[in-house]
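So this first bit is one chain, no partners, the form predicted on its own, shown in structure tokens.
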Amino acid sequence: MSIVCKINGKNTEIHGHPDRRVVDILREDLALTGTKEGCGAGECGACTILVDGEPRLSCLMMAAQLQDKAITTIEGIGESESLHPVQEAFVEHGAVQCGFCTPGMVLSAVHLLSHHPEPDRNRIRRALSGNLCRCTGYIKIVDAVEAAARDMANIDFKIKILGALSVGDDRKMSIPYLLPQSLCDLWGMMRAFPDATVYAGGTDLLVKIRSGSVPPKNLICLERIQELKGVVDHGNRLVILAATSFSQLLHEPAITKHLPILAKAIACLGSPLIRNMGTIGGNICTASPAGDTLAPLYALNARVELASEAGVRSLPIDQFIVGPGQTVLKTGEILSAIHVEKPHPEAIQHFEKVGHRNALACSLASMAAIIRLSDDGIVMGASLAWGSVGPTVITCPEAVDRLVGQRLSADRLAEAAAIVKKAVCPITDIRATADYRRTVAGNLLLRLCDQSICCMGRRE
């Protein structure tokens, strides 16, 4: 297979294996060894590159995904005789020790400053939250990015442009790797390869394939099908197309305005690098009880749309996911969209998760709640869902019944929390014990007391 792209300004043609990882091509074929591999699972950020200007994890990209793309590695950001201002700032502020994480840090910082030329320290920390450093510490790194922002204020810095390059790989293709451009293309490919694995972001799937927990199969990537991307506002209902990335959803006004509960969950999902690649449809189809978007979607009573060449069917999300990693998706079907009714504009929408760290945290327990109160604080309606405390997302109708028709108070929430602790069925694993998860699930409900006070204060 011939893959044509642009790498650091060079028109590049790569011959061979379409399912090779991009990090391997960069390092082994192109000698661009500034791109490092740390975890190989999308968690450390050492392999960060820019793809069409956006940070991506090259350990979670296949060669075929480079077709017609513009790639920038750490070698491509400086002038021929000088460092990029961000690189200079890292040196001047001592933000480098072993240097292994530095290329990814620098590229994430370059992207940040191209979009936010005057970031505060919190924004810098958020932008770099997917790039882990094991030895320098983060204070000097944040100092360096802050200084680079000042230095770049009046600089028009250009990425260097080089000549053309052709890279050969005479190894035989192991499996077909397909990139449909439209749904019409997709149905034909799925007919030709009925056993193919269909995915969009690959932030879970590609890690599992590499670890051997999922056998390699023919792969069909949905990332270039524009018909599966975006958010459509139908007045009282939003339709979220399944291949929309998390980063795109965070920038969709309809999501932030009408579904803040979902926006809150996405904002703490993975890292900026993972959010650039992962999609909401993939998060649903992975069907992990710890999936951050699932509890909000259950609380929103979302419906999923399943499309195939034969047509479309729709069902509630709690009927789509039937167990850990298990859905009712049929051969030849994809999850194409998620339909969500807009909650009442005055409803309290709350999401919270508990994890071991602030970024890239796998949820130990999470809760999504939508509560509508009357003017005098009576619960008129409630929808509650918990993640990471059962084989699927847990809802608790008994707790809802205890709240509806009553004034929302600490005592009433404590009664409902006691019901929740009995209803959930968590497991003990390396991250937490079942008893801890059970306690947290109940305690998360108590946070709604603070939310209701804020809500009533705004009304007054």
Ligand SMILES: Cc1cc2nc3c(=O)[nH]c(=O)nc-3n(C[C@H](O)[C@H](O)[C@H](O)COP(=O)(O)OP(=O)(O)OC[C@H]3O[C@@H](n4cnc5c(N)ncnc54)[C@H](O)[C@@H]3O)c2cc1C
Given for the second form:
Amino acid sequence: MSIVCKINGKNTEIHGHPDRRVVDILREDLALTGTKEGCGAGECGACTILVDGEPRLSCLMMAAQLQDKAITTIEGIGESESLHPVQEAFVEHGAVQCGFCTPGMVLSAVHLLSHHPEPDRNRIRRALSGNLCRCTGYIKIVDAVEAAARDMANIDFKIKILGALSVGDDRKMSIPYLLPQSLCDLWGMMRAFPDATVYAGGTDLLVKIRSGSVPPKNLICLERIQELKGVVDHGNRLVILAATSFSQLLHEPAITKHLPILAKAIACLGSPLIRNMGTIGGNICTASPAGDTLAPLYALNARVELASEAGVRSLPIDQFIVGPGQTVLKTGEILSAIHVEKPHPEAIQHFEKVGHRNALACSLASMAAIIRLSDDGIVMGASLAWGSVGPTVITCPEAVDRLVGQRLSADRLAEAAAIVKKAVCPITDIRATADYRRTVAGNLLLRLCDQSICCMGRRE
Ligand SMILES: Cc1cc2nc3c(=O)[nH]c(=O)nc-3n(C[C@H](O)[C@H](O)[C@H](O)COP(=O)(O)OP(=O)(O)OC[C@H]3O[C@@H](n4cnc5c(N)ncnc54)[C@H](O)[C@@H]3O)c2cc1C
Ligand code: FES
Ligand code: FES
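Follow the form predicted on its own with the form predicted in complex with the ligand, if you could.
Below is the whole assembly, all chains and molecules, this chain first.
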């Protein structure tokens, strides 16, 4: 069994199991040991590589996913005799101590500078927020990236890095069962391997397989099926295809314009690396009460579309998710799309998540709210949903009833918040106590006062 790809500009044939992790292939088979493995679970970024020019976590990719791809590892970015300017800057600015995080940091920085040649410090921090350093501290790392941007101002590194990446598709793939290229291929593979597990970005499934909480089985990856990617605008309704990555969704004008509530949730999900790989369909099918897209999708009254070889069915998201990690997906079915009616253009769309830090933080509590106010501030309609405070997303119709028909004010919100605190049923775990989560769930509602005032201010 062989996988053909281009690694650091060289055509490469990889032999062996398609379900070996890319980090292992790089380090063990190809002696590209610059790629490090820290956590093995998507959390540290030490294993970052560029795949077709985009940063990916090699600990959460299977070898088969390399087929026909162009990979750049840290060994591939400099000239044979000299370091890349980002590497030079890391050395000059003392941005390296043990060096374990450095290859991943450098590759994320190279990607950033190839798209944003003059980033400010905040943009640099955001771009590196999926790459953790346990010893240097981030100030020198950010200094180094800033300096590299200045050094590279006159050199077209975007062309140098990305231009080398096209791969000729002159070899037939020998493991087609793993990477269907179309829905038609997929149905055939699901028939041939009825007990195979379907996955998309792998940021949940591959972590669970590695930790042993899910047994390894045949895997079918949806990442190459173009029919499952993108957003279709049907006028008053958007159809979000299930295997669309979070990064792609953040670049979709239809999402940022009509569903800012979802865009806000996605922008704080995981890290840039997780958002490059993870998909909205994977977030829904994982059915974690902490899944960041779920509260917005409940507030939007989204419907999910489930497809199988036999046809398509559709149901409201709150009937699809029936418990933590539990959905009504049947054998032979996949989640193919999410259907959302566009909210009224003047509706306030608000999402807020409370976590331990800004990036790579599982939510302790989150709230999504869509509220319509009349010109004189009366609540004409409201849709509210909370994440991480119950076995599934909690909606609280009693709190909505308390608000609708009333003038939106701190007092009304406080009354509704008191109802919410009683309605939620959070658990205590290592991240937070149930009491803390209950209090935060109520307090998140109080923020709507600021949101509505901002919104009304804009209208005046
Ligand atoms: C370091 C790290 C940080 C994270 N941070 C966050 C966070 O802040 N917020 C958050 O919400 N999540 C977070 N996650 C979880 C994860 O990234 C998301 O849930 C993501 O959306 C999963 O998408 P995926 O495509 O990678 O799913 P996969 O891992 O590919 O699949 C997840 C599950 O869904 C099934 N599945 C996937 N797609 C389909 C489909 N179309 N049809 C049927 N079944 C399907 C798979 O069989 C599997 O059971 C984090 C994960 C990691 C590793
Ligand atoms: S090894 Fe930590 S993210 Fe891959
Ligand atoms: S330099 Fe040691 S982890 Fe970053």
